[in-house]
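Consider the single chain below, provided in structure tokens and representing the form predicted on its own.
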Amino acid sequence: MNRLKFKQNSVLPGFGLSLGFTVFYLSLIVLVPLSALILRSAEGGLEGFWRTVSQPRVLASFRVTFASALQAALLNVVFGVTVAWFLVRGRFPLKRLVDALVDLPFAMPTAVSGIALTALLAPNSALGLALARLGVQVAFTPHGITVAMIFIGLPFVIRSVQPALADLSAELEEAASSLGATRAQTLWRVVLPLLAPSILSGFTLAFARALGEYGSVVFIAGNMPMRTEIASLLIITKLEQFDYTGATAIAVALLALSLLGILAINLIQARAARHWGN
């Protein structure tokens, strides 16, 4: 009975099949590759897994990607939510210009993006020589990695909170005021509880993408182990002295902690969800 009623129910012709075949065709495309990816890992043994893994480059490797992906992904989400703000609800000259200009680094190649980030941020620079007089030093060193991942994860946060926005209807904002809220209060207790469901997967999909970028980063990190060497340039590093058990055993370690960093952020979403929602 419960069957029946459940094929009466579903819009989907042929569920059954279709189903199948999304499983199939995912089944395919992700765990064929992610199974041939830890099997190969796991030729040299646990044992081996575990000594490659732990190497001190390998840590600082790991330390490096994801404390830049952290950084880069929480400052996108202020950068994000501003730009999207003023997009929805500003007025201003070539606006929609700008607004095309948020996908460039969607359009861009990384190597590309990297390569103008260099350009821009060296220390023989304009830019470069007008900060190195201020003693800071962009390029080449943990914060160009982390400018990097600012510029290729902010298409994300703004084209995920933009529509959340633009459904915000502003006479919630003109209720709050007339019930004596400030400004601040109004944004704090009012829109970004509305907005924090957008800004959160945002922030999960900036983060996400930058853990496993390689073009923009290699280019401005300087590559030095220990220091700016990113997870990434370091598979192909060990791919290159045809270290492919090495390589394939960091790469199921990175899987592996970007898995739970964006399980942990998930969690976090949905409680976040529950508040906001009471």
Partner chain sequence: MKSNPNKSVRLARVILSLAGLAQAGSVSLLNASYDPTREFYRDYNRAFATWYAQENDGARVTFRQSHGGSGKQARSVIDGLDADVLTLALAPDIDAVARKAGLLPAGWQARLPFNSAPYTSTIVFLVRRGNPKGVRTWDDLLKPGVAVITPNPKISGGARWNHLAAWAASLERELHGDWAALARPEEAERVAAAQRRAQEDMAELYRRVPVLDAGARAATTTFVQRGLGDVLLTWENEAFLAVEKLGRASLEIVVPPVSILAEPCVAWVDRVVERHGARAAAEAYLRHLYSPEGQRLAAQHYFRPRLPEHADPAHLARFAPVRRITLDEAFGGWERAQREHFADGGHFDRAFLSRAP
Given for the second form:
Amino acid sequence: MNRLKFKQNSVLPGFGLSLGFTVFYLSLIVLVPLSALILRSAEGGLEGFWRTVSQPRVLASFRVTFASALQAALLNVVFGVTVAWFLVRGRFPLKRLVDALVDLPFAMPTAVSGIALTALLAPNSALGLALARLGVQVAFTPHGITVAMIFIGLPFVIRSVQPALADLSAELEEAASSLGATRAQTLWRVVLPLLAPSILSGFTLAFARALGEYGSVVFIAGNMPMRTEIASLLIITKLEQFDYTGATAIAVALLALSLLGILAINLIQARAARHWGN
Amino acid sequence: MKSNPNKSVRLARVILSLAGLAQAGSVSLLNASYDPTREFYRDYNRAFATWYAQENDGARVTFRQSHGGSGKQARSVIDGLDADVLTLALAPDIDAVARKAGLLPAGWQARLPFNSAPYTSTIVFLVRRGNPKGVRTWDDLLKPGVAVITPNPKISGGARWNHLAAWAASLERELHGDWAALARPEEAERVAAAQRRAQEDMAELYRRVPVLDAGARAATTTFVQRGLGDVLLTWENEAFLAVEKLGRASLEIVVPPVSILAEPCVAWVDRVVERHGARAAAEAYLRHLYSPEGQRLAAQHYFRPRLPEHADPAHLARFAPVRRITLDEAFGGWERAQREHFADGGHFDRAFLSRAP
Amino acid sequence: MKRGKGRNRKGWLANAALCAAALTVIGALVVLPLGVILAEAFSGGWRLWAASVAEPEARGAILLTLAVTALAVPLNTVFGVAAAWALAKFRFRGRSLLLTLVDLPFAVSPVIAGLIFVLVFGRSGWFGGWLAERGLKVIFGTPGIVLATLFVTFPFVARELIPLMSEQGSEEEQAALSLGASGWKTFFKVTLPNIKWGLLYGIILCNARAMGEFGAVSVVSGHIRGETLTLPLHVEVLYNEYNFTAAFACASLLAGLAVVTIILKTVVELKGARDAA
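Show the same protein again, this time as the form predicted together with its partner chain rather than the form predicted on its own.
The complete assembly is shown below, putting the previous chain first.
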């Protein structure tokens, strides 16, 4: 009886085994180690925790990290959907090659990406000089952080949207247009609602990944306190002072904030599904 | 009859050395060091292994090297990296290993000569060829239009020396080199005024810092490869290495008239060497740094030797004269310097945050 | 006729615009940085590149990276399949919580991903004393590097499979079972063929990330030369020695491995499509 309540009936076997293994492995690799983090951060007490995470410099780093990650994830939605659309629908002789290049940001060690982006955009590089003529400086400013985050997050959006778009049959759109819908209407009323879940999912992953990013950002950020110092760098700073409690406190706050962000996005997704479903 | 004991002695010697080999299993030492010592220890390890084998009937000693930021290395050892010897950028990092993990006694610094610092260095300026901004002294760093590159002292050990060198230079100017004044109660007012002035100078200095890197070598890359800043504050040995490897034609070293006596420290880690049965080898390894051979190699790799008489005069000639203020003179030791300057809310934080618009 | 031509022309224009936009994005964000790496990697010529990659320390780092990947990817693959089976084929209480927890490692900074294993297995960590008494090493050795890699690449396979399997439903499995096939047989003969592309894709992503992970591994490696340096860490060491060409040569090797795996995937995929046709 209890079991029936716990899960809906299904004739498929292997529920106990697969769920058991999933929970065991998840606990072993993720939950137990993460609980060590939370317990360590609690060593300074609630007051100590609050004192650490409410310092102006820490708050500023959260602001910088969140603003850049949000910006990067939003831009990645635009870039990612464009590239995914191209990979699925575009006609281009070397499409396969482009498809293979998409995952490179995953494979590059983050430090290498950071060094390459900095070399590309530093004020003494060709691109940096050209941008400077337009009055824009990217490297060693908040824009640099955003660029690094776009780089590491782009594959998430592309790879989320691509399969959904491939599944979306062109017939559906043709049907819509034969019923007299304009192209914009088709896009807005038919295609977008069907893609929305995968876009949001890609956005969430890119956003979450950007929040925690360290390796590629430190090279290009300039790391100035209050301005271009990201939260992960402050964690390192605390560790270098042998202040594990402070470091874990910032880490837990960052983790909690990003989980809240993900939760909010999930809620939006659920609401959007209902809205478009109607 | 006479040759027999000789023979047996020789035989015994062979057996003993074989046993020694088997017992020590050819000792292996893990040396946890900071970034700028890679090249030096690569050569020194080879030299020491040869010397050690000669002294100990062919006993073999092999090395494993680990390099990283000084603080990160200390943290790894505290968390369980089995380093037999530590050769780090500053004493507080080894102190932390003693204090937090109890792996070596608190008085480790008195075990070896010269505060356990077999070689020293100082902080110098690396400028672009021809020194276009005419930077010669610490005061010149504060001239209009000079941009300075220095890493974050909360993360980088080298940057801590940079900060302290600049502060000490400012105090020296204000007190006209009269360091004893710091200890005279009747001079408290003059000292306080000098300290305030130093604080202002530091704030001004940090206002000229466009980028705060996480380590000494990252800062060098920013200065050399990215072309940022007019002056890089760095270890003397790092400056030499950067000129050698990155651009004899584009860089030049300026040694200011005063700077700080930077003492990178070494220590064996008692609890680890005991477990490995490597105490004798570890101790010999660090003591040999003070030998003529060790001192010569240190000077060759741009560290200032403690015993210059052992170094090659050609190597010594590369070091420009500089008056090096000691940490004890200007700051009353590392512990105080650390607390007053680099703790949260200390002089660095205040100097840096005062620049925020 | 006239109208059809107009549409074709319009379609051609739309395609050209789409190609231009997508290629600009990929060009600026992926090809340019890759170009910087390759230009530096081969700045000393092909010979120097080969020498940098074949040098003993680089070879050791490559072997360690391959070994760590060979351990981490299969483990996470088994987990991914099990998690997808439980989460996609069944509805149960706490399912959405579990879904979030599977994604959790994406939201954890790599620095923290390394730190948590120090907190558990370090000298003063939970199991530090127990391990030390038995002379066992976890962090600052290969096991720690594997653990950190497992954590960082944890969600990739599961993430790829869960939506795919949810969408496919379980009618086919039910049919097989009703015809008398065993559970395992159903899985291998029905489910696996249906999910093989998604699975392969998840494995490729997991593999790419496992080989390239830097931050988390850096915390638990101990940076012992020739012993605990993975290829990404070796790149950092070389870079810090101002040996830029060798550093980027090793980095280009990682990029090359990633591209090769994806090309292999494409080849397998095309062949699969041909066989099906």
